[in-house]
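There is one chain below, alone, in structure tokens, taken in the form predicted alone.
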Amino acid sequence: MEVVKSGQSLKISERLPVVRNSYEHSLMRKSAYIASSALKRALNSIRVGISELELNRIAEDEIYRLGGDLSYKSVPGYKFATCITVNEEVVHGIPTARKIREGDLVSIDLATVYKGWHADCAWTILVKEKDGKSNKEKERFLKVGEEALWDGVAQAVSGNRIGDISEAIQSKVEGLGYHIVRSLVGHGIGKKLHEDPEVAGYGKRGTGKDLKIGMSLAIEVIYTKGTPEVTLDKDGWTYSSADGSWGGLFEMTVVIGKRRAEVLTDWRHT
């Protein structure tokens, strides 16, 4: 396997304009509500005995009931709707015929594209005992990255900077004891699915690129429990944690604000 090292980033390709008018964000936020319609339901069906195949054929089904496309087409030799990844398995999994066990830590990572503008979300959930009975120590891990993913957002505001929004990330996770991975990363989005500027996980206050309002960009929580280091499976898309410990993914798409962003993909109230 390939290990991806410590700081060793993935670089975005697209390097386009980022601020967008009023008709632009319209269309994104229609986007974003195929998105976070199509990943709600994905995850309210997942379930012991489910496979990723079919959680993936859920959430293709609802993207083109909303008259959406799947913005992974645009991914050359990738054809789901969806990335799946289970356990130690962090980002880019391929849904495969593998079924859903208790006690798996199940993250569904999904992209749409409407009239031409990009959404992307994604989301980690842990599956319950049959008995009720949950695991504290991976409810403490997820809680972890979904209250990084909301520091986060908060800094996606007008006079600050990217290194603002990965500081507050950053911070979160690794004063917990977690890991940032740092060879992956959020980003811009729009009409391409990745554009510039970069948005990592990390950084420092004050650092990176000015915000400004009506930038849209996809923030990302990528860690793990144990190694920041992450290595590439076989099949030449899953990035898995290098030690074999768990993997988190919280992502969210958002417009910045002047006094707060505008979370265009909160399955949670959709």
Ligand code: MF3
The other form holds:
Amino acid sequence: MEVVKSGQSLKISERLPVVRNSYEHSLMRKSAYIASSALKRALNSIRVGISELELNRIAEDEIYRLGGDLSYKSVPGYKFATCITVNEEVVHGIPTARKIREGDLVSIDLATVYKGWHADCAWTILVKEKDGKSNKEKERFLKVGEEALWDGVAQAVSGNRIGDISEAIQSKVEGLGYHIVRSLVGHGIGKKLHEDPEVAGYGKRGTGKDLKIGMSLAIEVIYTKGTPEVTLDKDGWTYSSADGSWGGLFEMTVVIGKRRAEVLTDWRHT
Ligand code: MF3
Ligand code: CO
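Now the other one: the form predicted together with this ligand, given that the block above is the form predicted alone.
What follows is the entire complex, opening with the chain shown before.
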């Protein structure tokens, strides 16, 4: 989600995070199952020559087949199931007719709504090059982003605070030489795609709202190889790294637990 410093969004972040009951969680779990199935299908379909629109269609078909709807339709002006970003693009890419090529870093971000409950997830993969030369560096870049996501998720337990998630993500990404984008953050999720509180990928341990059992969050690692700055492309949606370096995106919807978070959108085990 984009950080908007308007009076209204400041007021929203002052509200207490919402804690869900078990019936609500069961609906969110179903929504998340639909989201992770769609993400898995789309990721498994990535290959040289397929277009972003075809990947979007695969995700969309799966969401409808499982009885879900497109959460991103709740964003004014957006009508796709997914956001697809390649290489220097970081988030919010509109799927186009552009075809995937060898060596591309491809992120797919999608969210679903089921009986009024939202789930959001994203992942980035490498389309390997035949000569394998630049694969190593790109693989390391993705490994760090994924590890940062799980480090953040590991902090999503009651008794901790939002800043504990943020710092865990930041220290992994920056400790290994990459950069967290400052203007884009994770978020609460549930009855709406974007809810209070913001869950930044940068911050200080021991700060921010207390995490309570049952809160649902979309934890996001939004990072680049070269700079924490992003610029908005001419299409009015896509954010790319300001210096043209690679962007990566890893996101999971989780529910805060006592000893560990319940990860709702783990497409690898769907
Ligand atoms: N998953 C994105 C986020 O949480 C939402 C994309 S909204 C869209 O920020 F309209 F750009 F699709
Ligand atoms: Co999100």
